[in-house]
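In structure tokens, one chain follows: the form predicted on its own.
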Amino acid sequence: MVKAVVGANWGDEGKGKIVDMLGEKADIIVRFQGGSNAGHTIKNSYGKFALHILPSGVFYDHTTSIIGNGVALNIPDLIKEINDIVSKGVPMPKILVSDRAQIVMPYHQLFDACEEERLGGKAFGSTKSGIAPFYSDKYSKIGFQVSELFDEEVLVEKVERVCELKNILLQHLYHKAPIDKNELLETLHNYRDMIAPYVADTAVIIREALEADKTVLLEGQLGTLKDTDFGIYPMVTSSSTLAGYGAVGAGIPPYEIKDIIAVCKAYSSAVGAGAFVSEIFGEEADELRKRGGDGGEFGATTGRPRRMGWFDCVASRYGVKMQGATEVALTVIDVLGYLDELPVCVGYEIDGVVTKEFPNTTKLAKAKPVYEVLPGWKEDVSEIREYDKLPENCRKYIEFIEKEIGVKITMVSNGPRREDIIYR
């Protein structure tokens, strides 16, 4: 069986915590797109991690975690964050490494820093990752396959014809010293051998365990809002963040899966440019965000401060429905008990209309929420496991949310660690 948690929002909606819970019961955990320009914050027995590109469910030793071919393998990265969990006491995870994964390139940071700074004001607030630039690769059929790796010819001559083509543009538009091609196939021998104990025909393996009746579990990055297609564009990242890529971004047929579980925040919140209908500001935001997540809402990858805002009713609909949601895991509740009262965004008012419907980037623009006020519970909920013994306005929020956004709410997160959990 295959079950994929993916995020409705923004991203930052907790799905760390959801698949290192849900990892107790799964055989494989797969990244199936992104790269490590963003993190999934856990607290479990072993401490508290971010982590960037291993799947959250790194932590269990009957698991293996693999890297799909979707994902912008930032091999460094990686490696780096294997040594970092091993040395603080996690047992050596099992990590595959498919051979068909594209590596992310020093020269996609630097092309992200440079066209960042290039842009100045209308820049997209990236990670400066290298992601865009990776994704334009791999689409431009110039990217590298960890496969490539280990043929030297096929290696020396793409590094030649990449290089002619990257200099030119970093001399010409960015006025940057050129690549020099020796120290590039340096590093992609340096990649190689750090890479060569993990790589593996992926989609086999996965399709083995499937027909063994094992369960899979697919693990999506950032959330619905920041999907390419269906997100704000242009302020989006460079991958598909719906759990409909997962098959593709994984390498299985997309019948398989069967249970695709949307992650929502009790609030909103958001790292980067773009619109943000419920945004909120000043004091307001500042207090949301000083209480939210496990030490307050600041970007896992870039300790950015995020951006704060009330529920939106009308954008996770959107992002549930579009995941293809079967059932939401609603997280942080227990941050908004100190609230008297709690404002949520059932409605976008554009042109003097309001709609339900999430519309696309130009009409967003426009977009002023309209706000329906619920009564706050003004108690802390982050011990109760039972959610019958939720105060009444904290179950009446919940469920509120849950008749707006049209998907059942079968798990309400309460708290950052594992165990912090109330199922419906």
Second form
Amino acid sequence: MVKAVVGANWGDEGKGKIVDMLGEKADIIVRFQGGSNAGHTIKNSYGKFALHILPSGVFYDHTTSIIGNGVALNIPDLIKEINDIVSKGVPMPKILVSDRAQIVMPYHQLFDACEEERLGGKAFGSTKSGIAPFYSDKYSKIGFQVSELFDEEVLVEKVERVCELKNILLQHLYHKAPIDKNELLETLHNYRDMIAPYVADTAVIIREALEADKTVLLEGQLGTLKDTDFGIYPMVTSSSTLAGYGAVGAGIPPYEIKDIIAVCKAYSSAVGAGAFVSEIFGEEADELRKRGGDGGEFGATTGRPRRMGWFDCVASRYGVKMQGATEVALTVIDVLGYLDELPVCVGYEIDGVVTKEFPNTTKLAKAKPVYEVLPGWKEDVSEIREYDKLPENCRKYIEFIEKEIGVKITMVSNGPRREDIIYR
Ligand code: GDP
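Complement to the form predicted on its own: the form predicted in complex with guanosine-5'-diphosphate (GDP):
Next comes the full complex, this chain leading.
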């Protein structure tokens, strides 16, 4: 059976931790979209790790980690990450990379940076990992599939063709030096040698695993509100962050995805530009940012301070519903124990009308938060392991959220470690 662990919000919900936890009972863990532009932070017996491209199952020796065809594969990043974890004492994980995955090219990062520079104040706040140029090229059919690295004739011809096009843009739009064809070809030869030990027809491997009744976990990157279609376009990522895309990005039949765990944060945080209705500022935000996550709310890949906000029921309900969540894991509840009261956004006021439906980007720009204020619990709950032992106001907060989002909260995460979890 296939389980998906996906984000209900803007990303950084703590999916990595949930995957790491569920990985104990999984045979295969698959990344199906995105690239090394975001990251999961995981804390376990080996130490603390920031994974950007590797699936969060790499710490178990019984699981196979797969980079699916839907991923933006940055080969040097992948190899570096493998070397990093192995050098810290993690046994060499079993990693397979889809032969249909496409490769993030050095010029994708260059184009990403050039475009952000050109846009100036109107920039998207890209991490400049080349993800948008990568997916543009993939769908323009000028991307490089892993399989193509192993066909020299195809490779040479494609490098020639792609350089012709890219160099016009580089020289005349961005006023940068052109790409050297021979250098690029050499880079690709290096990429081929680096990736060769991992390449496989992963869709077949997953299919055979499912036929043998194995458990497959799909690990999403970012969250619903960064989905290209259903997120806050254009301030979104360039791949679908939805569980539904897991079928495509991993190469499995959609009906195999039986369980969809949407990971939802007990407060809000976001990176990059775009409307963020329940955003808070100043000292209030600084305090939450400082206490948030594990050691503060700063990007795992970029170190950028995250934007902070109160829990947003409108965005989160939409977030879990668009994922098709069958259950919700509510994370970082432990962070909120310092507050006297907790404002929760229960509606958006748009042109004088209050709605609970998350609107399109045009309307979203006009939305103002409608808050309800719940009492705090003023207690450290991080050592509690049973739901009934949580302070009453904490349970009320969780149950309020559950009612608003309309999907059962089956797990409450109250700390960064694997064991910091309360099952309901
Ligand atoms: P992901 O991309 O969704 O996996 O999220 P990140 O890894 O970027 O952010 C989650 C951060 O919160 C990491 O630093 C985790 O170690 C941490 N974390 C996850 N769950 C909890 C939790 O329940 N409580 C606390 N305090 N930190 C958590």
